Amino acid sequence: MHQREFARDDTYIKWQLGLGFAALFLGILMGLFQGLDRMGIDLYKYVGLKSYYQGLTIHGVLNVLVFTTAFNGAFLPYVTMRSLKRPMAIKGGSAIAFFLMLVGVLLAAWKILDNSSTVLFTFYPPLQGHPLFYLGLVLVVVSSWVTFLNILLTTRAWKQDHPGEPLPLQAFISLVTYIMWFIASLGVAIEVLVLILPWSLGIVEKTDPQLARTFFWLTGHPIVYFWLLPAYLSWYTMLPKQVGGKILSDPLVRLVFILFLLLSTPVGFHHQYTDPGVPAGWKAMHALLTFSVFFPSMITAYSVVASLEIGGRKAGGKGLFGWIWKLPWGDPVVTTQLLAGLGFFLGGVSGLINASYNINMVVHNTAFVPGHFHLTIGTAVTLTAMGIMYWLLPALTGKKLWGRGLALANAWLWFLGVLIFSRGQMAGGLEGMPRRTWMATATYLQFMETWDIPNKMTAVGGALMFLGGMAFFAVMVGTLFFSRERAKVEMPTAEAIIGPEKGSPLFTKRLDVWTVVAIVLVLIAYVPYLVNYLGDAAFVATGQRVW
């Protein structure tokens, strides 16, 4: 294999992953700002920002949709060549993918800052955006459909050479991810190209809510393990590897993508419990489906705790724990990833209370949700990604890594911060704080003496976020423009102890079966609904800027 041989995709990806990082930055930078308004201290009038909802937009809307989406489209082409050995089949296609999506980030980024689609990532009608930033939305996600299909014509070009082996485990799942989304998103493009473009253009005059919001939420819990598999096939296949670990059973890995193909997507309604829409029972269902979700996760916590487990010994860890303090956690690259899953686990335990029918009525719509959330994507996937980015950078440049003391600051303040910050939302929403709320202009603030010490929390938690944040920048600034050594560094990739030939070919090597399954998993779980929804559909709703 010869790097020059990806030269032509490589030069794309690192142009996604610095649009990707930058859309990070400031969306880091709006979070210190909403951290900081639970002191009372307004920083939106000194960028010349109309309100904390705007600020609230670019947060959302950079953080969890760009930022993501982005570095999926870097991470996982790159992961796909290097593990098939073989360059991107569509010439050009990583070149259209990040055009696609730079286009379609400038588009939404004008309309939010202009203050004309001030409504938030969840863009819910009756709030009504500029029709530019909901065409912005479509090019980021057809942006992410072309990568899908750079990836599918990829892997069966290397099917097409291997007849009857299993693909490599991280192409494997890499492609498993893409399906995964690309079946999920169909929801949103029905949401913003049925409903909400029409309506943002003015064609119709009014749209239904509910309708909409069920669309979304067909993609919007979803959406969330695509942004978590990349980390989770870090976890599995690669964090083994820089730790002198192995993973445990390739077979395994497998079944639990399979899992998630076809479990995480229909389970919308768990977020809609409080919608007065949707029957009781179809809520149950969905509820039934989403707690089914945890137990691919509960697979995954074994699996590469056991894995973890190998190199900490190997390297003479003794005892039930002495392992743990075994492992390098010298290494940023391995600190970031570790302390992430610690994160991570708070955050699927709170995922629980989340999915749970009737205890979910106790924190919806409160700050407890973005503690859990942060818990989850802002500790599993951002400080993943962070890790990541600690050997990917220097494999993309061929620079040794600079600010190593910097990168395990960042790791440490991120981790610390996070759990400060969602401590300080979920006690404040177990108090009865509302979310999406501009609480430093709140009139019953003074009323609620029990949200003194969540607000003081969340703005110290976000703070230490923030610091965690600029450090990782100053890593990768250092690295790009003042690190000064060469170094070769190559995707790493786990043994497996038990490899693909022990498991079954329905599980190795039958993908097409389970995405067939998958889809008709999803057809069942909204299919009636909808039909039985349509004849009674209300386009009552006209659009509304209020921010």
Given for the second form:
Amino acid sequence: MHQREFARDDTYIKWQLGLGFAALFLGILMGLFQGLDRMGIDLYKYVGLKSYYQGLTIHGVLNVLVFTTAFNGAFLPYVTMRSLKRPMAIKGGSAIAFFLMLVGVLLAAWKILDNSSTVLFTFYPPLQGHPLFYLGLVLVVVSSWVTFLNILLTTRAWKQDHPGEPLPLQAFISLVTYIMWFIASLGVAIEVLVLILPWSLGIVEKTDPQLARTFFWLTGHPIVYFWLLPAYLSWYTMLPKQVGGKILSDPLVRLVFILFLLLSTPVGFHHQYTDPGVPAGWKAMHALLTFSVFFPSMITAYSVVASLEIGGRKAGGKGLFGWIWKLPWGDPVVTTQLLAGLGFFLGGVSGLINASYNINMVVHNTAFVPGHFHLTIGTAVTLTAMGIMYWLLPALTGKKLWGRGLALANAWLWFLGVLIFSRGQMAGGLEGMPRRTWMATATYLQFMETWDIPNKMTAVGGALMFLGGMAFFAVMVGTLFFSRERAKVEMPTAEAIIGPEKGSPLFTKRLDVWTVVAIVLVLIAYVPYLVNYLGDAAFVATGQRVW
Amino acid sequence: MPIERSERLFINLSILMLVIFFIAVLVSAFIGGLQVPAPAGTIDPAAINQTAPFDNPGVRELVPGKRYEVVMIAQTWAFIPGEIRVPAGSEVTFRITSRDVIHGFEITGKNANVMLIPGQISLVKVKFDKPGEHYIICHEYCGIGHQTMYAKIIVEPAPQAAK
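Since we've got the form predicted on its own here, give me the form predicted in complex with the partner chain too.
Let us now look at the entire complex, which starts with that chain.
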């Protein structure tokens, strides 16, 4: 009934999704190239790329910076509008967000493709890319801030019309996700605007790589929660509806997301356990906080599985596990997300190893790390986003999903592929195989017999993931151009057994309080360290182009 | 907050599990002594050749057959020195810095892992018990030759006299 009012924003939501998935397509293609590199096959020269590392920069930037930010910037406004039954508050906001992202992506892509910015998505100085590369990434982040502001003003306007009522759950989660991201993104904003841009433009000659890393990882871990929380939104509030179940407790879901708001950001040093410039005490403190942020994911594991169980039992499932087989496995929207959740279980558990202060030394910067995050971001997030597209694209276009069998193939090939890939990478990592390395031309490969099988598993798993990805894009293209049947699809919204009115207002209504607490926690986690470090900062590194 | 009984049980078990894990990690770190790298001083990368001890990279014998120090420079795309010989049973302290970009330092088969960041000095202690070969591999992308950057550690059988 609100379709007409939403049309203005929906147009740009569609374009933003198009941009995000185009980025994913190219990113996945580079993923295939990287996998095959492990078998000594070099495809880079055939497509005009200079090196494995140029391809890796494309893979990382497009998959984890562009795809994720664009998808969230489309999906969460879509959810907010339907959940609040009103269009976005800023009239041209969706358009501004899209064009900022588009210009940003084009600038960054141009400077990656001309090989002037082969610095990978982490762009650690003193590797020095082209200033327009950094500016492009800044615009992508600014686009996400516009989306944040738009969601904030939309929820505020709703509250004025509904005094005293708690925000509908899905809008609440969308808002929390962006508040968390806004606080977290200030780290990389400071890094790029204060440290990197003036230095890459030649205004400042030298920079401090250790300081830059600290600001990068201030954003660099919470960004994974920015990717993950929309998947959680789907698992918590949509998937139960899609399997015929119910949310257990609305207030508990809100508590989980408040915990993510509080704990996602002050954990960055766990990426720097082996950095020489960070005292051990700070590393231990961030280790404790990282363990804490694992906790809301544990609650999620329980709550989401319980809400699925309700659906499975309603469909006639008996016994301890019998309900699992009664879930609608024939529905690609469901299968993608169930497999994504399964992958995330393994990803989350392996993440505890990286988080563990000194155990991390066994795996730091080895292939174990991409093994871990292809289970989390590569599967939990990406496969869930694909599953969401299986209802969102019909909802946006009014066309029935085309190629259901292909969509199911997407889910299983991806899942099987990532299991083999990650097993290979993790096994290699434990044998000291480094990450982000042009393996086919590595001069020490001859001494490393224990890497043979891990390398082959990486290649085979990567190729299967690629096939799964191509099945997804075939379904998207097929639905857009070959689907003849009309479909009327609405956003799924599951009911809660225990409604928001049962929770304490402090948890269901007072996001302002929690935002302040989150900011204070970030300040406690970083300011004393920074004050101390800046007294002895080492601005000694000049820019290098060594590729 | 209304929480059902099995849910409360799961939440409590989760907290308990994380507390136990975290205590185990802290015990191994602060009682077992398996510590992460900590600050070991700063240096100007442009002045490495004039700054002791990096003006003279190489292996130094502190206690013959027992304790050694290796002063090492990482640069695109080599570790200097590129080959190190120490006897089995020796404890080796690596003192390393980078001349140009960020490099990585890990020793295959050992829990030695540290970032090499321009401006910072990194310190790693490793014990080599058995004769054999290990490789030091650069694990941080450092440019087009990153995959060629490694060094070799040859652990020689301990001389009889040292036993």
